[in-house]
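Let's start with one chain on its own, the form predicted on its own, as structure tokens.
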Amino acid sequence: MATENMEAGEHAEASGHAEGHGGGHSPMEQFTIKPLIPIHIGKYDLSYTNSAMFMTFAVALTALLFGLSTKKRTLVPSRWQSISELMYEFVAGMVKDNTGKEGMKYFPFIFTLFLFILFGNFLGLLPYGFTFTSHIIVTATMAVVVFVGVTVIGFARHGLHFFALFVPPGAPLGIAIILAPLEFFSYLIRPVSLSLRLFANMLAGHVLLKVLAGFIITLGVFFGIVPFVAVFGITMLELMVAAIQAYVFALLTCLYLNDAIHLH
């Protein structure tokens, strides 16, 4: 007992310690979730967290932005619904065109799916903003939301005949065993290879701006021009990779949509 006693004082000075010397201003601080309203059902932990705010801020925003724009429709179309058009002609095309008409039906899930991930990617580049893209187990549940609805689409409309998309057409029989169990390998860790996409890029990112952050605090004014002209670069840079994933997941969506559609 009090060996266990003297290692938990010994954990606790630790801890201490490192948070007296820095341990704040870890670059992977930023990805902390912290509750904000406590809901405790049981033993369920249901509280409001910072990255469930950020997530109702990317809806709202959405909402606004499509509220703004059909506020007031024109022939002549305002800034805001050229804005909301223009998205909405993006992924409409973009769906059309990797799925095909039948795929359109889905189109909705799709543009929600790509406006969700690009406000929320936005708006963890703002100063105080929490990139909830940049949590696996957020990522990994609309990867799996995505896996499980193609799956269930292509049972529905092919029944067992679904399982003709693991093997190659026009294999000869040797080749088409030998293929598809790698085939099927490859389709079951689909949500694996699209969460972590989205999950590593938005961490990386992130935390490669918080390092670098630090050097101009660390340098002062004089010898920081560097490392700010460097972080400045790399916003840049990370608007750019911000919307690109979010393309990127919709768009991998269309793809693993149409092969439940048409098995190709």
Second form
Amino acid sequence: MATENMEAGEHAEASGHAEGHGGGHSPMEQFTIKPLIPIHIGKYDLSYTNSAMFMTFAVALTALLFGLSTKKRTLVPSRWQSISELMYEFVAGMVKDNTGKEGMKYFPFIFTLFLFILFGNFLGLLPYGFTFTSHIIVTATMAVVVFVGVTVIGFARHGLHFFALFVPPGAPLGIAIILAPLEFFSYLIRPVSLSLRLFANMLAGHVLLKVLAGFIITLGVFFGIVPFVAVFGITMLELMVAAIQAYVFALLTCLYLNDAIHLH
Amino acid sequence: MPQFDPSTFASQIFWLVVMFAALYWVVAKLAVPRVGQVLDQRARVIQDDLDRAMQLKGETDAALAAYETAMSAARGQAGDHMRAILADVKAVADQRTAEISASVAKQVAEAEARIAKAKQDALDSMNKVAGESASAIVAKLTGLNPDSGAVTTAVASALKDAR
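Please move on to the form predicted together with the partner chain, as the form predicted on its own is already shown.
To see the whole picture, the full complex is given below, headed by that same chain.
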């Protein structure tokens, strides 16, 4: 259903029809990158866009939250300080549980990754918000950085022995020969699955919300209550998805890191 | 789909790198040290309190053990005192009992001696009375005055036969 409306929306936009679908907007319109401050360096367009603005918000909010809440650093935490401590301990616990003590030096990076995605997802759910994590290029860049970083760490720690990662432990030679290419392929596919998971979740959630919100307008005040309730429920669901996807991205990064540090 | 418009890729990657770096700086220089400091401090305070509680518990246990030993020593001492006193009392009581029974035995012996003497006296006086009576009876009957020695002998032998 979402795909159908997506295509219909795009079609309507393409042919210049500005009716239906929430006042003439296609469900994909919300993902448009709009340059706010045009910056061109050489042949590259590095304009400050709405996407960049929401990244700035995410950074500013994090800085504000941690900056203000940990100003006093009381032994018995205030409410805001508890929030900071809770997030810190949640991610620190995750890193420690999944990568052991050696992985704790990458904790600031994983904490950054978690906060960046979490705030990006949450800010995107605000009305008029923009979800920078709903762009494949953003999630893919993060996933590739994680992939390259993990691979570099793996080779730096184990040298060529890192290739042992692709040989399942305890497997007979005959089976290992068949399994090794599969393991290698699944290793290579990691950045794809990592980036697609986040991108697809954010994209689908926002398209669904937009389509259902469009129904509220077209069905009118009386029947519109049905999609209104649905939008309400799905917004709750999306809040959950926003947190879960940030968690999943950070958790998988931890698991990949663990492979690189401990091999098996 | 705006997601697949390559003209926006450069800008998105550029600002992602810039903002991610900025956030990394915020997290690494501000959030992690500050929160880490708070958590370390709290863990240290809790550990200190626990250590002190353990130390105090040790002191309490030592005091309790000392109390127990002092108590058992005092109990032993009290028992010794008790036994000593009981022994003293028993000795005194035995001595008194011995004294009293000795004096009682002496008195009994004296009383028995007195009774025996009284009995002898009574028997003697009965012999005398019997002799005199026999003399008086003989004088009345015969008018003769019998020899007192012979009467005594006769009475004595008569009494001996009667017994």
